[in-house]
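First, one chain by itself in structure tokens, the form predicted on its own.
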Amino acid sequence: MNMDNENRVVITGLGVVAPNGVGKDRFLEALQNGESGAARIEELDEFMEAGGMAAFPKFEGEDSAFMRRFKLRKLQSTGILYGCMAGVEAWEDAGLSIAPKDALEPDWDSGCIMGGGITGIESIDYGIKMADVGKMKKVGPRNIQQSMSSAPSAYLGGMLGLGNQVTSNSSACATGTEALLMAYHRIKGGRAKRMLAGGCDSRLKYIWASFDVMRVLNRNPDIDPVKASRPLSASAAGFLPGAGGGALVVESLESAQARGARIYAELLGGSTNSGGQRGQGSITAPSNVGIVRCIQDMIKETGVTADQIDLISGHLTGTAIGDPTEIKSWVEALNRRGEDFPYVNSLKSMIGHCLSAAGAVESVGAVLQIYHDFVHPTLNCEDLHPDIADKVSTNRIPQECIYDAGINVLAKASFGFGDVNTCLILKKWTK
């Protein structure tokens, strides 16, 4: 592993708006206690064949105090709100100040990559409805700002006064993890001292109605919502709708040390690729070949060895084909199986699938596991899928929190529609 201090990249701030916890401290508590954010959502009932079950962030009035603080008048998009809340929390958690609005120049050393998917869909929906009834004046001038794909980063760039690269990536379910890797490369290349990186997505019912038509969501209408998200399980019946936002401050070690920042973990890099929708891959399903190559390239890029990986924070959505394919790919890429396989867990068992926010929220969870040295449980996998059970020992998939777990190296993976993959390595910080 490259330990040249001049080139090292670290995580110094965390922020999260998750279905099972709003804010870093509450989220940590939920992870360690194995708390699910799933519930029955009435507004989804008419759209879902199996009924309105989902995991959405819960707080009063969409946090009007936060909106007042930053003058976010008439903010339609829940996704943008989640991303902004997570981003500001991460920034302040890192001990960074916010440039005053009357400053003549922004912070040229700091930027933002806050990814999104269908993040501004509420604004688009509202604009279309008003246009259809001839009431465009009711839409207001801010509608287009919230409809554009770059809205999450654009809002944060203005709120924090960022003068470096400010952009939004979009790679389906791999978005948040990819943003983190993009930030790493910008800092590694000396183009920024720090980057705010993450992802966010909205909770609008029309998104999930389309997923329901694809028949990839939970199909069991009688199940307790807390039991509906079942990654790695033989009785998995599709994934659970989720929403939220996650953000991490990615910073050069030199900058972090110069200002005496707390360092949560070191980011060693990773890999991103596509299976090209060839072989078994398609626009909706990852290819085993693509995943294996991404993992192997991650290992080569970071300099870790396969046997050094202590924990895999998986993508693992709770689908009958996707989860076994993912585990098979890790076994093949690492050449580890049974008792020798790393610990592996799925945060989606607690928060559902947060789409473009998934990788970011899960990366916050990954960093917390390294920093506090624990492995959070995977809920609802007491009946392991047989194609997983024959490859991985059951005690490598904890169903209760393991403390003092000895987590030194963690691999985070996200795989998205379009057959796109991102894998990265986080390491416990040592001076």
Given for the second form:
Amino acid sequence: MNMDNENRVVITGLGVVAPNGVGKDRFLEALQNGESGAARIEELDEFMEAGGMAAFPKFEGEDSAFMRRFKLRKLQSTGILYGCMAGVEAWEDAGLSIAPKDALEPDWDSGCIMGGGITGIESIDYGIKMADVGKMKKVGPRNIQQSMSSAPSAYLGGMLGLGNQVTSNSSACATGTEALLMAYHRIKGGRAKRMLAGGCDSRLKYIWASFDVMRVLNRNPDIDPVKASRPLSASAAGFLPGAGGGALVVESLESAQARGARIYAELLGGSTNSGGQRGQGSITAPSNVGIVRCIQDMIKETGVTADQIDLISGHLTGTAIGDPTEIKSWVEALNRRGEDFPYVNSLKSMIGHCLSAAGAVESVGAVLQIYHDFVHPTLNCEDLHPDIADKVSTNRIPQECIYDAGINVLAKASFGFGDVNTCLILKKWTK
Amino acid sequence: MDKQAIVTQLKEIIKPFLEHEDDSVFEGINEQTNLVDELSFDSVDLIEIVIEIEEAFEIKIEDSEISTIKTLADMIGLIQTKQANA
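Given the form predicted on its own, state the structure of the form predicted together with its partner chain.
Everything in the complex follows now, all chains and molecules, and the chain you saw is the first one.
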């Protein structure tokens, strides 16, 4: 493994707004208990053929308290709110302070890569509706700051007073994981001491209409929402809409140790690529060769060996084609199968598909699994897909939480529209 | 339009900007309350409030006049002057 002490990169802070738990502690509890965040959502019910099922964050006043604290007036975009809440939680969880508003200079050593996808859609929707009925002034001066692609990082950068790189990446469902890898490289290259990295996305009904007509959502009208997200299952029938935000403080080991920070895990790096929409790949479908190469490049880049990987936190969305393709790719890339296959799980079975937030929320989950040494269950996969069962032993896909699981090396994968892939390696922290 | 009616309407305009604050913040507003220092309104808030005022009172506020607004009293004065000259 790549263990030279030069610019080692560690995770020192976690924050999350997930459909099954707002805040790191509540989220951990939900992961270990296998709690689903899915529910009937009335606003979607009459809007989509797939019906009103989704997994969206539920608040008990945390959202309005946060907006009060940071004086976030007329913040319409839910994704920006989720990203900011997760970001501030991660920052403070890392023991970092927030520079006062009247500070003369920002924190030059700290930056932010908070990715997004359709994050500003509520604001865009509002602006268009006002403009279309001639109420141009009602579009308001605040519309653009919430509509722009960089809104999540722009808001967070201002809240925290960050003076290093402040940007928002966007790579569809690989966004959050890619942000972590971008942060890793910035720190590894010595250009920042710490980066707040993650992703967020909104919940508005218009996001889901196109997925609905693509027939990639679970469209069974009679299914219990908690049973609708079925990654790895023979009865997987499409994914479940999700939304949220996740953030991690990625920091140089030197900086973390100098300030006595808690270290959750080491980030060894990873790989990002694209299948180029060739072969089986298209703008909406991943290519097997792209994924295999991404995994193999991750192994080369990080210096781990295939047999060292203890757990794969998969992309695994719950589509009938995607999950078997993903597992096939891991088997090919690692040359491991059956009982020898690493543990593999899918957080989307509990939180649905949070799009640009997915990789970030799931990476927070991945770090928690390493730090607390457990493997969270995958819900609704009691009937493993035969193509998956053929390659991976059932006891490598836990349906109950496994504690003291001996998780030392974890691979996190995310794949996205555009045939883009990102894979990371997280390792239990040892000096 | 008498002053009390203007104050009542102005408070209605300001209220949504304080939706996440304790009720006491809104209830404590008086004519001398400083919008920036006491209510933490930023330049975007002020522009949005000016847009609302223009619509509600059917007046036009010039760019140069926005920077003169510091308090509710400044708003009231501006509205009364504009209405008197209309």
